[in-house]
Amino acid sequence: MYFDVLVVGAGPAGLAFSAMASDMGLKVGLFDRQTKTALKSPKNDGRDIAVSEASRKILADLGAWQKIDKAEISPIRAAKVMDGDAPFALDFNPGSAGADKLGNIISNHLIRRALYAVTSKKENVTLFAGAEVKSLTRDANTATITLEDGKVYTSQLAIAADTRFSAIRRDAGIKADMHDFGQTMIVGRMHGTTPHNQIAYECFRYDGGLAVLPLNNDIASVVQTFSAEEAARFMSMNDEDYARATEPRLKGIMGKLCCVSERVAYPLVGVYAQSFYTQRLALIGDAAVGMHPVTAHGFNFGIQGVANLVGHLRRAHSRGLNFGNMDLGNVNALKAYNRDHRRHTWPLYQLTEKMMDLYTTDTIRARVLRKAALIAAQGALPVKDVLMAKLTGIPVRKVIASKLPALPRLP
């Protein structure tokens, strides 16, 4: 069976790409090993996603944002980054950039459900649920997927969206840099007696990282990172003991705590593909870049990368239609996507890797460097405001210009 594009993986990136490609008039085959029921109504995996303004606009353009209950959308009004027990904090105030919030927090399973609801209605998308992809082969003209049941599908282009441990990426011979942070992340929702005022906190403690993602009604998604051994100890606690053990680590930020959801643990591994494309194949989402969650940019990089790739394919597709030589595997389009997405993701990926190495090394020298880095970042106006501009969607030039002193008027 022939399709214009074959997509492996029906996570957020795969679903979003399929919907956008369908809107171009392309015939899409979408493959995932999960059942249709699991894709339609995904279970809550405990992860809450910080969605930037640019990503929100992409979701809204797809019609997915409108399918998320407004009561489940929590604004981030400000953010603070703290080191150890130091009173100093690096502040991110969107008001200084002309915005009223840094972004919004939404449960991962609600985003997946909304994207599935949109994509499943696209006439040009055929979903193959419960499908095990055995192999992907490519030649100068086609990409071919063979399933475990022996069925074969061909296309001009294949898309790998099959997680940061992508089998498609590996089988295609694309190398990836993997960084095992040697930590396990525990996520769970907690209610506090002290209002968090919709402020997000990132606390680089000496005994492991901790983040507070503010949700509505003074509930927060509390993210803690430990060594695997320590994480196992925290996961074995009952809810009461876990809340009591977490309170002193939060230093009173949320007051007295109680657990309002199950806890889930994930090992922390960062992944960066050495190339985001090869012949007749492009990587998107975590298959391209799998971020450490500390920067809250994993989902945003994924959805914005999808929009970037589709933009280049749309231009190549349009030129092909106009000149009678349509080829979705156009190498120039894939090269342009690779260039743009690397330029967008590489600096922050590298910064995150180096930062986490620094903040998980408990030496006197590392402690001094951490505090110096935060103080320097607070004073380095362009650095902080460029990041804030990316989150709020306000042009960088406008953000920086708002901080400059007004020039005196000429007489």
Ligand SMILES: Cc1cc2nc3c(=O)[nH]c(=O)nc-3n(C[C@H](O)[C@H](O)[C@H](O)COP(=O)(O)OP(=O)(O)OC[C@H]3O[C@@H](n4cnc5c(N)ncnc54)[C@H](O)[C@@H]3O)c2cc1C
The other form holds:
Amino acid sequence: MYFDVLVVGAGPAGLAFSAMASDMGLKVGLFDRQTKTALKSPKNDGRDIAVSEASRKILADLGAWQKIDKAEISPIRAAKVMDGDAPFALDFNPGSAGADKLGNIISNHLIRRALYAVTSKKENVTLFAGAEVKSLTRDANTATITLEDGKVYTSQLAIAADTRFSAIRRDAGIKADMHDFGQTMIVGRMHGTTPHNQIAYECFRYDGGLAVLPLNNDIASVVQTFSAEEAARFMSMNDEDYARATEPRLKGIMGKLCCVSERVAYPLVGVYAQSFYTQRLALIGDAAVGMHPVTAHGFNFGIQGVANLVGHLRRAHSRGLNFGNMDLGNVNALKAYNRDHRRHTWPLYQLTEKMMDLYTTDTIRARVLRKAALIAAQGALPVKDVLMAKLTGIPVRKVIASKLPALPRLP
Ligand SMILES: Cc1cc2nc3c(=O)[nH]c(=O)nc-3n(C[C@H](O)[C@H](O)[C@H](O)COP(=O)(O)OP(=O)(O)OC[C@H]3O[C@@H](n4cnc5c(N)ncnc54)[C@H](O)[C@@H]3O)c2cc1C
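Given the form predicted on its own above, produce the structure of the same protein in the form predicted together with the ligand.
What follows is the entire complex, opening with the chain shown before.
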């Protein structure tokens, strides 16, 4: 069976890419090892995703945003970043830049469900569920996928969207920088007796980070990072003990806590592929950039990278149509995606790694450095403005301009 593009992985990145490619008129084969039922109605995996304005627009253009129940979308009205027990906080107030929120929080499984609902309706997409991809081979003209059951499919281009531990990436010989943070993140929803007023809190502690992602009805996704040993201890607690052990760590931000969901643990590994393409293959989503969740950008980078890649393919495709040479493996399009997506992701990937290393080291030097970094971010440097612009979608020059004093009016 022949396709224009073969996509490995029907997570958010693979689903979004397939829908956009189908809209270009391409025939897409989409493969995932999960069953159709699991893809259609994914189970809650504990991840609550902070979706930036740019990503919201991409989801809305696809028609996926409209499929998410409004009651399940929680706005982030402001954010505070704190250094351990110190009173100093770095404030993010979108109101100062003319926006009413920093972004929205939505459960990962609802995003997946919405994207599946859109993509599975596309005429040009053939979904192969329960299909374990065993290998990908490529030559000058084709990309060929072989499944575990021996079936073979060919195309002009293959897309790897098969998680940060991408086997397709490894088989294609693309190296990746991997950073094992030596830590495990526990996520779970909790209700608090003190309203959080839709403010997100990020607290960096030397024994691990802690974040409160505000959901509707004074529930929050409480994210805690520990050493693997400590995480195992916290995971083994019953709900009551977990709530009591978490309250002092939150310093009363949410008052008395009560667990309202199961907890899920994620070992933390950051991954950055040394190239996002090679002959007849492009990497997207976590297979290209697997972020530490602390800066809430893995999904956002993934979906924005997909939009960028599709834009370059569309231009190459229409040029090809005009010249009678329709080659999706057009290396210039893949090169352009690689260049743009690296520019877009590399600074924050690096910053996140350095920041996490700084915040998991409890030397006096590290303490001084992190305080200095927070103060610099609050005042002198445009770091905060860049982050706020990324989240709200307001151009960074406008965010900076909004802080300048108004000029007196000329008579
Ligand atoms: C706790 C946590 C919180 C997070 N919070 C945020 C946040 O606030 N904001 C944000 O932007 N991001 C966040 N992220 C990151 C975000 O969840 C990921 O970046 C995103 O889900 C990755 O999507 P993906 O499509 O690349 O991969 P995945 O969702 O991992 O999907 C990959 C798919 O590939 C399939 N697959 C793999 N190998 C094969 C094979 N050989 N054959 C067939 N199928 C295969 C799998 O079954 C899977 O369905 C968070 C992550 C975690 C862990």
